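Consider the single chain below, provided in structure tokens and representing the form predicted on its own.
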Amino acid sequence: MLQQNVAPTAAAVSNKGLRRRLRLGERIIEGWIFLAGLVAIVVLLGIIFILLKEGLPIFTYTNPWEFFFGTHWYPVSNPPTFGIAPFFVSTLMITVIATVIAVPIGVACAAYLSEVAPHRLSETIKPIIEILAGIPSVMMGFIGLALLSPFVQSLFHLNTGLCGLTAAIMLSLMSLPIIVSVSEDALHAVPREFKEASYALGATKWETIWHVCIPSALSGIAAAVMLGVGRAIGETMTVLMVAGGALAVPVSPTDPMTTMTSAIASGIGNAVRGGLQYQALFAIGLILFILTLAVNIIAERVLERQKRKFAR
């Protein structure tokens, strides 16, 4: 009788100890997750603080209107002139063209790999596409210089192939692997029941992809597009090598141009720390940060509207 009472008590003590160890492991993991999130927030706030601290003083020398809408960038003239309209327009033009090229092709490739291609072919192609995302930007710049630039020059009969269109095409190629990979994962995660219900109602494969799979995976596709746009906005070396480097406001995509990132990269080495050019370049970085934030906010609003639409 005594042995029967002791055995359950020992088992209960063992289970209680196991639960304590599991709970301790959970607390450690929760602590690491909290610490990682806290570090990310601190780093983000630190970046914002540095950008504001180093960039805002330029507006005590140049008023914001002249800085944003001025068309002359002469940091070493007397007096210096800082107008970022050429950089801002070039960045928007190249980013929009790259996005228009990359997004439809990327989503279409993702839909093909997820829903149409044989499993073996999809499993072979996707790793190759993901490897393309790791190609250094300087190598993409060399490819643009050696192959794409002469082709664009001869196709449009230009004086030089180093222009915004060349940069936009190269950026679209650099954004494609990200868009394809993330979109394919999102489409692959769509429940099979959704597709089977669509087929049961008489829809074709392409109707199912367009009306069921893509709307259901819209959040993942939107994330893929945002990653692609972020890559296009923030890319430096490729644009610096193939965009042409002109300081005038571009009128056509075939004009040579300079983006905000390439202006920072080419000018920061010659800027005196704490000087006017140094402050102006940090102000450009602050504008890039705000531009990227605005794109993400707009994308989030559009995504929420689409979610409400399909929830009805």
Given for the second form:
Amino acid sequence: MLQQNVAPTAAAVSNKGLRRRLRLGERIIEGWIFLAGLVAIVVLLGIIFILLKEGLPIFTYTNPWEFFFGTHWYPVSNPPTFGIAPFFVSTLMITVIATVIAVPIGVACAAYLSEVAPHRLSETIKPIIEILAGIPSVMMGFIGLALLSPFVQSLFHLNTGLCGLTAAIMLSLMSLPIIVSVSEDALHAVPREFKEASYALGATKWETIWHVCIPSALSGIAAAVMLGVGRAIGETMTVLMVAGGALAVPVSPTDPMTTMTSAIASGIGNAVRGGLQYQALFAIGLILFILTLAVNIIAERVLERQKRKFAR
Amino acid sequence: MNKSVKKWLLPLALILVLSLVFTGCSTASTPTSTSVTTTTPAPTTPALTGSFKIIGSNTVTPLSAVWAENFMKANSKVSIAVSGPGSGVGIAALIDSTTDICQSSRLITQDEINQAKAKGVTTYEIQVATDALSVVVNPSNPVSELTFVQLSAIYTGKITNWKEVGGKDAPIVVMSRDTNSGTYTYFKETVVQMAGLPTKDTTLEYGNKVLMLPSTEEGVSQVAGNPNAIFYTGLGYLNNTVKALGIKKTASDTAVKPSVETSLNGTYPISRPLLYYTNGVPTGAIKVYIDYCLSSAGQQEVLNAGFVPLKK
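Could I have the structure of this protein in the form predicted in complex with the partner chain, to go alongside the form predicted on its own above?
Starting with the chain above, the whole complex follows.
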């Protein structure tokens, strides 16, 4: 998705005479790259295979309907019950809220950095934002516990600040750097002629950003948003620490909740290899995998349609 | 040169500030050991070498850490690694042969013994200390004692307001450890299911509004900051930021506060053994280590860590 921003100049330089004289070194490098690509595919298939092998047997104990829509998760009781509806709803809720918070702020920040801010200012701010991306998630969890959760609690008059909303805000902070950084690159890559043409027609700065820059950088921005969503779905430690960990199906974002990732993280150590809980947790992992795959496929479709719309 | 220095100066300053903030956080959240420690050195056994792991209960961890530290000071060629993700994790690790000692705050189940046998592991049980499982609330909470029936109703979600148990008109924020915890299982079997009472009901489970927290420290600090919260913890984690409740089995009994004395004389109703499990009878460095734990010097550390030593 990201490569689409690279200008296709390198390919155009190729020259028939040069191409005929393929040297041995080039062959070796080609083979090397081919192998690298193959390794990625083999690893991916291996992961899918293990997820299926370890996860599917749970459906001989709990039928899929009960597993997906059951609301009781008592893995260490006797007999255990496995219903993942609370985790599924929590993950969706937290991801959607985090995205809704992060995308407008992130894209606006990117537009500011790329189009409005003076060069020196954006040169200073960008590395700082990139450092924000490097803060370990457990530290973001600490910040959420110590600073944000008391604030959320008093702001919404809640019983406890450990809730989905706190987690979603922390996640939006964590996906912001990715969204800003990648969409800034995309906005930066918009040809100057586009903007100049827009200004020549008498458009204001705002009109140029909104009607020219953002639409032409849309594929890059969409990629940025998808990366952000991916981070939000997959993030574990922060959510485990601040989301509260209640096992009810959440009704409101201010309820304490457990996401699929934190259910896996808090349960896997306890699970004996090959046991029922182990299988159930792998099945959750499988669903998480399918979910991110679906997000990517949908993103690809949207992107395709947008590109056709703005085809030039 | 000058420019690149400038570019990195601001991020660097930011890192410094952040690290200061985090140092503040981490010192604030470490459990404070109130007693002045009178450490008796562990006996030195010449030529003792080896390294082993202790994995399991979060409750036992502070105790094991002190023992391991003293033991390593006296025997510099022995290295011991202690970690406390939860009793269930420790037992799973013992079954999978990924730990040498499992520390546990609950008894191993027959199921787990069988699973271990199937993998060629013979579990060997050693009681190393006793714990008075304490129920804690915020110091501002007027409630000072609860019965098993009331606690069970609170943790199953039947009672949701403090006024129903003689407190203020405020919702109860119920907190528990997650399913990894031995304390989770012990508290469920003993208190939630009301073991030893005529109202005993082994089908009872934690209510789905209960917050499942990944560590005991987090629970204690949440209770310290939330006037409506209730949580259970090992005696070793008590400090003056929380208030331990008096516990009684039925309304006609007298409520007893958790302490070393009430646990030793058997009047505190939720005392439980803290255990080490090994694969077979311990030998070598592990045997010397466990002998030290059970010696009078080792049991003095039990007292220092806030737990209840074994009866002589």
